[in-house]
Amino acid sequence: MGVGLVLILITSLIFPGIVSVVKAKIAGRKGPRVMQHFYDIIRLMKKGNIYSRTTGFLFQLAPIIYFSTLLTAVFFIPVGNYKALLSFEGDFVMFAYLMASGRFIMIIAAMDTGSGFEGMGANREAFYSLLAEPVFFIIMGSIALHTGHNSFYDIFSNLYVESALTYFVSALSVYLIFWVSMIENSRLPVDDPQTHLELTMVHEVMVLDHSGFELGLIQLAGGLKFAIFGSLIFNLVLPIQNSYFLQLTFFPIVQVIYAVLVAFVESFRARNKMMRNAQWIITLSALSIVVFLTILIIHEKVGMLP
């Protein structure tokens, strides 16, 4: 239990660095060191905070609450053959609401500034997340139906890939969770963290007024959110019933592959047109329904087509 938690936290520190290094190599640049992102966060945390006169106490509390909700969400993720620190029936629902609570408080903080630009980013963040949440719930609900359990540990302990249809379900679930992670982290193709054009920004325009220690917490939370989704992908690729040694060996490997894929997507994938984002996310929801229907076919709840 403790080893898995430590692995997730370590991954969250190096994940952004791996993405930056791989993107630099693809572009033919030297790029920063893997730990440069962590050093930048430390530098930010040593600085003081500056607050606008139009902001209130919610703006000051938001980064701490945001980071706390993500850190608590880590306690629900099992790694290896031991239960997570927090494990109970239906814990994946609580996990999803924790993630949503952190996002909600950041949206409120952006609106608290009174800035039209930050309010615009908050509106987009809320809308995209609203469309992406059904994908997660349909996938986890379908896998829960397949295994007959409804907690993360029991689901991943009883997830056996033993037929062509179950391979298909696992592969499609990993694909969808990957894109949900990109949406939740406001990355390509719905947002570009490196853009400076406010009219097309989502997450970055929401945190323009944050500084110092609080901005460092927000950036630290970004890496933590990637590590959380990477852990979910790992459990789908290598379920818990595998040996503990195999799990601990392949956990960092899967996380590195995940980070490299993120870097490749951001290097070769163009950002969607703003008006196409909703349609693209709804397409992911449609694919998640395919997972659900496949589970019904596996359990003979619906007949196979001739």
The other form holds:
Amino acid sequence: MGVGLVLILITSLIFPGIVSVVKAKIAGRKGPRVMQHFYDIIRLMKKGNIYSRTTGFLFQLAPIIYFSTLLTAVFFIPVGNYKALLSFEGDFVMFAYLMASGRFIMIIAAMDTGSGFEGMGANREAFYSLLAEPVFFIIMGSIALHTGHNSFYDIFSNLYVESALTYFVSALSVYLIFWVSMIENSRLPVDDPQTHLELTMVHEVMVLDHSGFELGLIQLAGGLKFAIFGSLIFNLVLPIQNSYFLQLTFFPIVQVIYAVLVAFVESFRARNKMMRNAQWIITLSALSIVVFLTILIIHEKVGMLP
Amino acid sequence: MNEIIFIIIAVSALGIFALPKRSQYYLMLGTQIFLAALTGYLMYLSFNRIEPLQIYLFDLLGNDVSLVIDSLSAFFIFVINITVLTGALYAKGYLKPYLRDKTRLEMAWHYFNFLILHISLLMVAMLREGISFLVFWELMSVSVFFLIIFESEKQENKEAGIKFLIQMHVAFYFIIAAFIICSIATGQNIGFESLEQYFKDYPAFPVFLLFFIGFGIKAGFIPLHTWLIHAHPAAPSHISGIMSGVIIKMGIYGIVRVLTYIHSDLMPIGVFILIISIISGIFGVTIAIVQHDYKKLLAYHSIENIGIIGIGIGIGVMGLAINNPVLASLGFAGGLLHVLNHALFKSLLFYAAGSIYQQTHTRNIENLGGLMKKMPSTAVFFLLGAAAISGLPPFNGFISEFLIYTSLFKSLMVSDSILSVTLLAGIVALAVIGGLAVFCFTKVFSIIFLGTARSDKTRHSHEVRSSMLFPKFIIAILIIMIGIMPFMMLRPMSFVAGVFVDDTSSLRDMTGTMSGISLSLSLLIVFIGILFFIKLKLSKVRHTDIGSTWGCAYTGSDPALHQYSATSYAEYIIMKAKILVGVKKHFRYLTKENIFPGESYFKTGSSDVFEDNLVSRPAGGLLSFMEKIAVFQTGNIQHYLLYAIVFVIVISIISIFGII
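Please show me the structure of the same protein in the form predicted together with the partner chain, now that we have looked at it in the form predicted on its own.
Then the entire complex follows, led off by the chain already shown.
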């Protein structure tokens, strides 16, 4: 039961490291150690804090709540046959809303600083994530309809049945979840964490004023988010009732491939124009409707047209 | 016994006028507590009975008028009592500044109407006989009208009140028309009983539509919502809270009460309600985002939440149509639970908004900022309400939205293709509404409470007195209780859903799911607790510094100047929903003719596209037509005599030719 949880937590620590190593290699740099990201977090946690005069207690509390929501969200994610610790009907709704709670409190914290930059970042974060929300719900709704089940574990364990179109559905779903994960983590093409201009940042600019222990938690949360989405992708790719050994081997492989893909996107794709982001995210929603329609076709519901 | 109770209530209502200013309030509060206790007892008696509880009252034109209380009525009685009582408690502190300026009679009139409102709300929820129902329905509207225009020295408040009164009467005609049709067609007396027979014999949809428009104006479904956005800001805040909490819910009550009698045409009705609700939900919250008046913003959120309630009810009706008790019970339970939840968090938000208004005397959020430090308790309550209305766990809004989501996902699996698309639209709508609500409430909370002050208005503000915090505290506890222990709501909600479907076992089966939610929320709280503990320990040993906010290394300017403003926060929505929100800018360019430029101005604001096209424009057209007709009104007696002669001649010509 707890194996999935442990796997996700370990992934969350290593994942950002893999991404930065691959990115460095692509750029021809030597790059940091894989665990460097983790050491950075430990160092941050050892440091003291500096708070802005404008902020209040919410600002200090927010990263704690944010990290806790993500940590709780991890308990909902199954890994292959390893059932999630918390599994009930409609758990993915709860999962999405937990993530939204974390986002809500981080936006509040950013606005608490009274900084124009952070307001900008908070505003963008709120807007982009609201646009990305339907993609997740349409995909989950479609595959829930497809499998006739209503919880992460049941959906993923019943995903591959009869039709070859299922493979198309899960391929498209993986593609969409990949981009949603990039939006949720504020990476390219929506946001570039490497940029050095506050005016064009999204997530990074929101956390400008955090420091010490709290900043460490925010960094950890970033890794967790990737690991959560990585596990979702793993479940979409390999949900068949395979042997536990096969799953334990494939889980790290899928995660590494995912990390490498993120690094490739970050290295080769240009960033969207700020004004184009909304349009780009809505396109993803439109694509997710294709998933839904395909599921309708698989179930021959379209034939039932009057 | 009945007579004694009526006399007690009537005497105390009138007694308000006899008392001095300071003690009027206590008589009103006492009577309301008495009323709440009485109806609470009836509610307790009637819950989970198979046959509704009946109490004979009196004989009206040969009809027996009696209170009929089933689980649905009992549920609404609960919502009414909770909201009105907390509103009354809050009113004490809120009305305090007005005691100085208002006369004894004005205050008594306000309290009297408050009491009448409470009585009529309760009676509307309990009566089934048509004429008495309509009388109390009308009494409710009229008392609300007087409550809205409490600050009648402001012209805009009077206008809002009159708008309310007119639209309520339009609604009233629709309801009467529907009742009369049913009564004539079946030969029974006017009342809900005649609907049973009517809907058996005739197609249900047309008459349902009449009822829907009538009750829907009260509830504020788009495009019937135009009174709501003016009445909520105009009314004093305890009334706004009650208005949003229960008065618009009586529209929902009317609709679901009518639905209990309908057994045919259910599919089109369900889809109709679902689509109208989706539109209300999304448009309501989108327009809310661009509002700068926080009470108006909350009013638009009422529309959004009516939409969410309607989505639940729509699914419930569709469940009835396809004979699926799981959908029906989940849909109705989700929608109606949201009635309670919305009453809680919306009244909390309005009471908090009232506290802000009392302290700053402005409703424009662009003038506020940094109130968190001056009014910390109000800020926490507002934040709690904001999180709850955005449907975030661990608060109550999430629970009802979760039930509605579950019903939507379950119905996806049993529907055909066209229905599937509608249901998917419902799911997407809920997700988008949730996201937009987060967007909106992060905006309004941040601009009011966070950052630094944007104007002088906040200078003298301080935390409100504890009598104004206490009712918020009660509501907050209820919000958290429902949010963290949702399983305890399942049993009562299954009784309420039992009014519509016989088999509500699926709701009881949700216990496992609800316990799962509880468990994960406890986990969340434990994590927060542990991390907070670690942070506290760390902050003892680590060095903590205070500095200024990061400003790109530039620290010279006034921090209030480069804060994010409400307009800039809403900019994305203003751009993307241009047609809907209709933000207009009026200004004159600076001219070049002189060295020193002349006077100029800039004005901007948003308008409601539905109000413009459905109310203002036709009303304006009618008015200008009437003005043209007014040429006949010369004020000259000879002309009027001429009209009379012309009229007589025309009549005689017509009758000669046998046309009439």
